[in-house]
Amino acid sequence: MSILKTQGLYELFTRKGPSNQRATHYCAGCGHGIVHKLIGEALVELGVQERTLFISPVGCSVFCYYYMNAGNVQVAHGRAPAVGTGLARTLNKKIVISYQGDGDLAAIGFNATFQAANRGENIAVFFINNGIYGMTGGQMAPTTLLGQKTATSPYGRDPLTMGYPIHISEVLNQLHAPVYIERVSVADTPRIMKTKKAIRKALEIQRDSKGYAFVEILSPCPTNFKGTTLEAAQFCINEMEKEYPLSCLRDRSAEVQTKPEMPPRVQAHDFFPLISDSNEVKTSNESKVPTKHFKFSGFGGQGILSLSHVIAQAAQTAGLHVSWLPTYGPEQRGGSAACSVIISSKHIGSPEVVSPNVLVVMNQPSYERFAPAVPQNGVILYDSHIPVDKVPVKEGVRLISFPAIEMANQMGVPKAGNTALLGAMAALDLIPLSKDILLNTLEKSFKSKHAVAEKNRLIFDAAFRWIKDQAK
């Protein structure tokens, strides 16, 4: 399929191979190219092209970013609504388009779509329904018609074993929040004209920040329908429209008011540094803090996640950028637990910590796993009971033994070894935060448990003094 030069699309589609082509990757007779053209023209006609973010999922439309001359975000299978929610909530003045096929939206991504619609997110969803998994070989989709033969239903879809086709528009129409829901088609010219109006309506709703708009578009798939382009179009008209009648199920756009912008505490620069005017943030004392990567690890139940969370919360209180990424097994107690924390006065691109500047470990398996990754001039703070001589570390890595578990037991709070480690880290200046901020955050973490908070403060102070005494 090729698309003549049109507004809203790139002039050339620079995919792999020749860079001067106008042919898309879609099969001849596919409806995707038509819908692309209609969306591109609507963006330009409404004057919103420069503030539009187009979300491309997994499916036949996976290469949308080669065609749509707008902001583009590639997302995982079925996760367009989740990413769209984040974009719409943090980029208040952007128009967010979620473009998905029936395998992507109605199967793996159905719940994400349902919940986004139920919340009334500011997203325009264009749902391409061709009744089949087009990209991966023509398997049965949730929208496949009864009796329709596919790669995984060679004798036709049987409702007794395969269920019935899912009517996504009707399902969403049960919800209160959506502003606009319509089902259209691109099977012939009159239907294409109605589809153009529906697409424009959905984008007008986004332009005016009125809420969730959903347009289902019946589209022919000649390759998987096993017919000519004309036969595929006729199948849409004669068969698909019996199951999925074309209609506007809901249009409340005239009565709905413009949604207010999200409050300043949730802004784009907190999550998307690439669109920020500045890549630096001032802390409460206007100092610049170098980026520090932390890794905390131990058994589940040792308070590893609580320790890392207190530090992350304290950094956030101090006005720093921070990321907190926990990983843990299914066991409530005794399994492995680890957490990556990054603190910086600059924006953080990824929460993953591969080479921690500071490694804090409470058991031997964690030491064996993470110690070799600590870079030169890094620090490993480990509980004294861990034998460390059998695991080599890089030259220049500082090893610090500290009796966290023993100290907590002696003070009558066996589960507070994590608090002892927090005090030790503060005394060693491993955290770019003041002692007062750390203590205040620690106390807040216990909320109304004043007795527990006081015991943990005592353990923090004892660990702090222990380290200072050792230094002397």
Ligand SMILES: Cc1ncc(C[n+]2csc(CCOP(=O)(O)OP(=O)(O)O)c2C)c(N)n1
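So that the term is clear: the rigid core is the largest set of C-alpha atoms that superpose within 1.5 Å between two forms. This is a predicted model, so every value here is computed, not measured. Numbering follows the first chain given and starts at 1. Compared with the form predicted together with the ligand:
With the core held fixed, residue 431 shows a CA shift of 2 Å or greater between these two forms. Taking the rigid core as fixed, one finds a CA shift for residue 314 of 2 Å or more between these two forms. Core-superposed comparison between these two forms: the Cα of residue 300 travels 2 Å or more.
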Given for the second form:
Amino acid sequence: MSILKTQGLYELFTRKGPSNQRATHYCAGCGHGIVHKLIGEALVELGVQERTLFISPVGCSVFCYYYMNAGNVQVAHGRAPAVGTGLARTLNKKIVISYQGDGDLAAIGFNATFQAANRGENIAVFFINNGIYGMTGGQMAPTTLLGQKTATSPYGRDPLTMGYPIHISEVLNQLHAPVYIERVSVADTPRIMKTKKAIRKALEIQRDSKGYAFVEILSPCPTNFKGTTLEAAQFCINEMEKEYPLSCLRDRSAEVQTKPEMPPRVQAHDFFPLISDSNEVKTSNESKVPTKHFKFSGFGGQGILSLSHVIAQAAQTAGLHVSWLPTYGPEQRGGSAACSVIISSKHIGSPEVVSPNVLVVMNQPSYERFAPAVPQNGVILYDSHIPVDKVPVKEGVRLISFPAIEMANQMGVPKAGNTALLGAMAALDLIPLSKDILLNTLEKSFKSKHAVAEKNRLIFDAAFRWIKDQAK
Ligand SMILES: Cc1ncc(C[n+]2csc(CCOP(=O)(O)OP(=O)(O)O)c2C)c(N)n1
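Same protein, different condition: the form predicted on its own was shown, now please give the form predicted together with the ligand.
Full complex below, order starting with the chain above.
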């Protein structure tokens, strides 16, 4: 008798480490392997393998990406619904699978699950309920049965101190949006056949973009149930099913309509250059500028974020790729704010700026924090009040002192030190954009406050002239 190759899984499981393997890492009798096989087969049967993105969680199934022959993403513990939401919304016509254990889904990730279900995201969720944290050694999960002994409930789960098993399918069934919710099991062959149908249905719902589908799968964990494979399967049937009856709680797939595609305003390749067809970009003006990495930093309230925002918007207006990544402390006022901006005619991978070509700082702590990271040939534009001699910078870094705060004060708008810096940057040619685009964007940022806009324009001009005069 020959054993047929499972469809939808890789032939060899190419893993980091010594060798390629034909076996998965799962224990004998574990339900994960069976569910993988069923999903793989359904993807092939439905002809959707090429447009499927499989999200692996943290848990025993963390290595799903070694097995599933589809697009793969690995996410942080419990975050599959959040990442799935992003993928499903930006990649039209993609089938997004969120594969999660009960620790991952019902404990750390419960809120993300509940909210994604409530929004009716286009995701198929396969919830592997083995009543235990398998990967970490059999601790109690939200789904552990009353009286069940685990590593963290050695005398059995006691509802007085540990609460009751959570029925996730029933909880989600309170929500309006989900299209399909079914609880199945892989404890024996007839049950596996039903699970196959449920998996297929959830994937059909995704194929037709009909919304949220949730399949809970009771699954044996012989290692942590501390029994044989047969005993673990029997535990699923005889004990787990009493608490979690198998049933289809909801199927609205025949009534609901295909959801409209997301507007093209949000396109995947804007976020994921690595999975776009090519990294070549056609910007609207076809301009080619070298990629520039900026870091802006100062106290909250000094206008660092507005300054960087104007530059980012101006770059966008010029048809360039741009990223704007602010970071700030928890304080509403004061605290420090920093912002990474990247401008490029190519797609931008990560928005984080570690070694800025241009660092603009408005206070001493920011200088101390970021100046050492500026690489050779980089520029540091700093407000003149900052003592810079205590912190060494790399050789070949150009330090430019500019009295932005003083100038803004003298011109009667103390808050406009950021605008003065913008004028100085324009005069120093630190931004690969024309002065006109910068000024127009600055003006627009004040919306209808014409008087303020005018004052800021004057400050911009004064700063521009100041730099040019210095250069003479
Ligand atoms: C943020 C974070 N918290 C905790 C952990 C430890 N951890 C890894 S897997 C896991 C639980 C896995 O259980 P489950 O989701 O039920 O999957 P199973 O292993 O049983 O398939 C935990 C708590 C982690 N990796 N990351």
